[in-house]
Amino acid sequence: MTLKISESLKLPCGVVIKNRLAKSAMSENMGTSFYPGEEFYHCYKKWGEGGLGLAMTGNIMVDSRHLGEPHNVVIEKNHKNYDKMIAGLKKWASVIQETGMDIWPQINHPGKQTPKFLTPEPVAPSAVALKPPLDKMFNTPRELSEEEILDIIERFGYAAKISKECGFTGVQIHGAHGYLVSQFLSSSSNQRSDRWGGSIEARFNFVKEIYLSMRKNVGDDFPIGIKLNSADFSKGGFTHEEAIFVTKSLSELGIDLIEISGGTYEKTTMMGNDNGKPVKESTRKREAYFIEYAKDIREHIKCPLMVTGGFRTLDFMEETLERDELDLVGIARPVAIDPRWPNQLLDNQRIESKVKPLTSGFKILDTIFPLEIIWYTYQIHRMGHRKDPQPKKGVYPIIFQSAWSIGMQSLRRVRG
């Protein structure tokens, strides 16, 4: 019997990919100077080798000025180390080339998602600050004017067309988890009057003239996917019914894949738990946290959908594919602890994911400290170095060497 995950999909565009198991995006926080090393090749070979179908890359951000960590790869006109960016860009590229899995760098802008010690001041839709207590780390941003905006919206395009150039095979928007792109289209955090705020058909043209800038610079038949949360799930946020105007929208204009997450900063609900608390147990045996959404979603939509968060078995994947809820399965953290899951689920061996959910015991502590981006990013970073990842590594060196490294950032404002 044929697996439904080891079936190619043929996007809008018209590109192929050679099965349906995709990784989503992880934070890898190891640029130098805003450019790719040797690590990000070596960290996405083995992905690569390991048997995913695509990898959506870690943020890469459009302006160096606004970062959401000290080390991530900047795709910008003015780059200080232009040449090492294009040179690292196209190395990382060659993945491709060597193993067959698709490549989408995921470029991203993090309005107010940025630390102080990065950005002392950061800008948003609206001067609306985080929420206590993550309001001690980051500060109430400065509310962006018309021709910032624009300069976005320009840059996302100028970066897909340095990712084709450079060998990608496709580009994707962050729209989801809070950054700038979900700021614009949150009435709780986008409070303008302008074109650009109110209604959601107002607000969501930031996402459209990003996406319409993309497609200009990269042509028809490159695929541009995005991101999207199903729902902000805080009081005031975007909603679910603005998630399906969004995506049937972005769907109608042509784009070629949908990733449906959710949650943000101060709801940590993509992590698979509510700032340190654990989701639902109903939600835990459906295993996918945002399949319910999502099936909502697919019924509005042409083009194909991903989704991702909380998949741990083969059963349940071929489940979801068979049932026709999704077009890609998106997984994340299994692969970021065991690279060589994706083939052996394609081998037909019913091995179950290890992932299990992080805490360091202390609400306050799992609050501030985004432990389970920062303990996975460790095991991005050993890969990297062509090292086995840890599984069972504890949580309390990676808390205390993340608020060293942040420490030492603050006072010596490192930017790079």
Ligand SMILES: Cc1cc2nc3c(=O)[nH]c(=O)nc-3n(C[C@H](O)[C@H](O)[C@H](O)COP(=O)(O)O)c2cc1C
The other form holds:
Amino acid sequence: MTLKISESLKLPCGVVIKNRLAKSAMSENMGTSFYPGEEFYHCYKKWGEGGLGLAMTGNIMVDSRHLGEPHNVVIEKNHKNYDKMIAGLKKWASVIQETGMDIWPQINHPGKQTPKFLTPEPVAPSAVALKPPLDKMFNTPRELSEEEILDIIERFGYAAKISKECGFTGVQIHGAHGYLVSQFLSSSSNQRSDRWGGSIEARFNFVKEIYLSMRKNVGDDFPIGIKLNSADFSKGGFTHEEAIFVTKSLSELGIDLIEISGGTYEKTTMMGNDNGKPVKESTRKREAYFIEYAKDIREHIKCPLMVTGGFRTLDFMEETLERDELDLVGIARPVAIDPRWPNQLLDNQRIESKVKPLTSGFKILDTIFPLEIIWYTYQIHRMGHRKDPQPKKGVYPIIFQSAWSIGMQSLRRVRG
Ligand SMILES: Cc1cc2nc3c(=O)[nH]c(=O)nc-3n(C[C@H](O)[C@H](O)[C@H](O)COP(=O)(O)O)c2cc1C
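Moving on from the form predicted alone, kindly provide the form predicted in complex with the named molecule as a structure.
First the chain shown before, then all remaining chains and molecules of the complex.
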């Protein structure tokens, strides 16, 4: 019996992805002075050899003054280690090419979702702070000027050009999870009255210009994708109807792949929970969190669709592909604890992923502390150091280690 997940997929630009299993972006937070070092090659080699057809990198920033995490990789013209940035990216792409897996840098700008110890003066479409209790950890952003908006658009285009020149096989815009592109799309974060704000058509302009800038730089035969929210799931945020408008418009412009997720830092729906609190019973029972939303979107687009969040069994992946609800199955946490899982699935082994919800046992801590992110980043770092992940590792050693490191970084910033 031929499995649906083992079929190849041809993208509108002509590029073929060898199977239907795609790793969604997971920030590695292990860049050395904003460029990728050998930890990246080891980690992605494990994923490439593990059978994935495509892997998005963790988010790569377009401006070293605006980071999501302290050890992000950055692609920018005036990178302080420009030659090392280029050499690191080239080596990363070439090592992975040998595995047959496609690898696309995920390009991002955090906007206001940058902790205050990293960016004292964040920027955003409008000066709207994150909601309590997050406003304690993230400073209120200042509104971007027209000139700065145009500069950021150019930076996204530049990052796409460099990605192609360095040997990556596509790029993805991070338009989800409450970062800058997502902030422009949301009417609660974007309260501008110029050509970048107001109606959904105007709020869409920022990501439209980013896409066009990238396309101009990479040509028509190079894949460009985007990760978008099916909705923000918060009051006044990007709605599902708006998501349909945006995905339809990008599809008409010629985008090659749309990945659907959901949520922001204020509402962590993308991880299948609500800032530590469990989500609705119906969502928890359903294996893929956003599949119902993705079904609506699929009706309006002509490009391939990837859906990410919650896939844990081969049966469910096969069912959704069989029903033609999506083209690529997006997986993240399962491959952070077991990079070999895709090959087992492709081999028709019905092994359920061991991913389980993580909790510190304290509601307040779960609300403010990104436990899932930190615990899985630890697993990625192990792979980067040529070690196997430790799925049974407890949460407390990781919480203490991370609190210590954040404390030291804040202290360093305070002391200059
Ligand atoms: C450690 C970690 C880092 C992540 N970093 C990113 C990121 O850089 N960009 C992104 O779009 N999503 C990021 N995510 C979210 C995942 O891509 C994915 O949407 C989410 O984990 C749900 O998929 P899953 O249930 O298969 O894990 C991250 C998730 C984890 C666990």
